[in-house]
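Presented as structure tokens, the chain that follows is alone, the form predicted alone.
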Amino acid sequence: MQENAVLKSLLERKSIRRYKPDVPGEDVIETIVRAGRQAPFAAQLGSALLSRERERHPFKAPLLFTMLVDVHRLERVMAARGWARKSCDLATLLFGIQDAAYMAQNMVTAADALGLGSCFLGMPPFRAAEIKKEYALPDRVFPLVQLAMGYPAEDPPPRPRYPLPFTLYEGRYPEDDQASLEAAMAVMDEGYLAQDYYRKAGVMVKLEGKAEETHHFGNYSWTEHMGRKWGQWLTDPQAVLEQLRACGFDLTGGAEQAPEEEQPRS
């Protein structure tokens, strides 16, 4: 395939966790956000909040974007037209997650085109109440993901991905096949071991309970890491629902009514 800068950026995507001290200029920041704004959307339910407090950021990145599912803004627009939202919070959130995620990916791709690196940070939904207080978010604004961003001070290799046949299905979902499963797992595990990823990062998820540890950095790799994370963590949905409630979302009922002074005209 002919060399293409956009495809190269997408196919060689990697997370950056070390940044140069240089701070991107205002024109660079605005271009990145404008590219995010042009992402496909259901209702422009994504917005971005920028922090420049480098010393407080993960990896001391010069920029930290918090990508928001911004239903509050939609409700203000609707109220200006005399409407109140009746769509339930669950449906609205699902569309909002799509909008904010598309926006975030556009921003990451734009940043790469401008010579910046970035790292997606996926924990904001699980500390949403803390982020709401920190940034004075109004109700019905939910932090979906954060983007650490700046000029990279490292050049790690792209991390392995599942083989294409284990990712692209045509016509119907395939029947379970042990051989293809084992082949895909081998691609991931051998790839991460070849990069010595977990040893360099010093990361091994601890086994909970009294299970005996049988792994070491010589054989601990991606599939075991995924198994330990999703086999032990985030077992109580109430913990997530509490974070959503703290941000003004109720997934058990319909849309919450706006305060009396914000009620739309009849």
Contents of the next structure:
Number of protein chains: 2
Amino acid sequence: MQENAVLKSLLERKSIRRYKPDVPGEDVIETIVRAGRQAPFAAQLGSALLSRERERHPFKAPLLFTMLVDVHRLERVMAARGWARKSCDLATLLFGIQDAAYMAQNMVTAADALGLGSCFLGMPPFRAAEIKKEYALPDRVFPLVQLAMGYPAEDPPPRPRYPLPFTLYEGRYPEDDQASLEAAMAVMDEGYLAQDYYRKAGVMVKLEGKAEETHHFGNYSWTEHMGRKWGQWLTDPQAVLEQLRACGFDLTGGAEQAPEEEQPRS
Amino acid sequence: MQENAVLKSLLERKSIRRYKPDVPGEDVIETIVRAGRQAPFAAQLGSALLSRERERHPFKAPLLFTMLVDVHRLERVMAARGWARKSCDLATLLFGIQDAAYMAQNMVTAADALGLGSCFLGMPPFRAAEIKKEYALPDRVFPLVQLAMGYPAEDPPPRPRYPLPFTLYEGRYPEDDQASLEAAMAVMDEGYLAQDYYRKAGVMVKLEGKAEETHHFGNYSWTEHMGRKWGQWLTDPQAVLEQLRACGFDLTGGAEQAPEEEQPRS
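Take the protein just shown as the form predicted alone and give its structure as the form predicted together with a further copy of the same chain.
Zooming out: every chain and molecule, the one shown earlier first.
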């Protein structure tokens, strides 16, 4: 079934971190965003903010899209019909993050179909206040993720993934099972080591505190990398909540605390 | 550029709510999930739980995938390497929701390439405790969204979307501008009315309280629908936080409060 162009594109997708300087044309950019915007859900809470200031982008990618959860736009549409948003910020974000994510994934797939590579950059939520200032985002717009994009100047292999039985369950969540865990870890660790991924990327997450380094690029594997990231980083929820507040979102409060005005119905 | 099979698939995608009873084969199901799992990010926080109990599914779709933010699996992998998760639940979910969403979007695109239609069902986060029980989800697994899937028994048109200038910004977020707002609302409202969408779907969100109905299917439009949903529903963040807590997630607390043990390094 991999002869199918769509499946081939999805199954062989990989992040690109080296780009040619060529700037994609307007028609290419517009087609990518058109494909993105056709994604569900139809609440259309996602929008895309493009920068072409290549020198300022990660990997000097010619294009950088900041994917926004754009509640401000929804509120403008609602206000024009005499409605005020009463859905709480948490529920609105749970939908809006998905809207922006589905749009982003379709943009990446469309880009691939047009010969462009891409790389997802995950840190915007953790420096949202800074991005808000940079791009003059109004309140209630949250930068979810960025997409670096352009014509690829490298051709890495697709990266390993967990075996199917470790990702696809049926009927009920499976009991914890040591054999499938070990098989999945082996696929990931051996796969990344065989591609020499972390050495080529020059990435090894430091052990914090006074712990001595126990690994080198010959044995620093995917599961070790995961352990170090999720075992050491992003520990403080207040730091994330602060970024959300800076963008006008309060996860524990919500529109229910707004004055209960009678809304005109247009 | 629409001759391109990938672009055609993305640009013409629409939700399917009527399905043939035919059950897709194992190879089809596996290809769909393989395409899904190749999506970024590589933290692999998304997994898919399949049900084939057609009679219990929305639209009697032959397949129902529940897309999971599967932090339990990550924790198992980490524990096997001597690590405990310290990243707070909020940050972990911000990444995990994206992992599961990118996977879901790729599954939908792959399904389309194989002749299957699909429909995203957005309510799982708001009845997560019930889904946890139904599928025996362990703690720290969150059901994000469900995908109904199968061979389509209808062929609706793609649905309208905001005009491109209302979705793609460049350099900075645009100033509020009445003309582009009105143009966008007209595209959406006239587009949905021309397709007679809400009458065919039999959907009109009720006005709550004592407000009298002001609309009929002849003028009940997309923006009116949005106003009624986001202006009346999902107002209480505590209800959502409760569902998250039932799944073992605490958005304002986090692993930082766990005892600071020295971790063995494998």
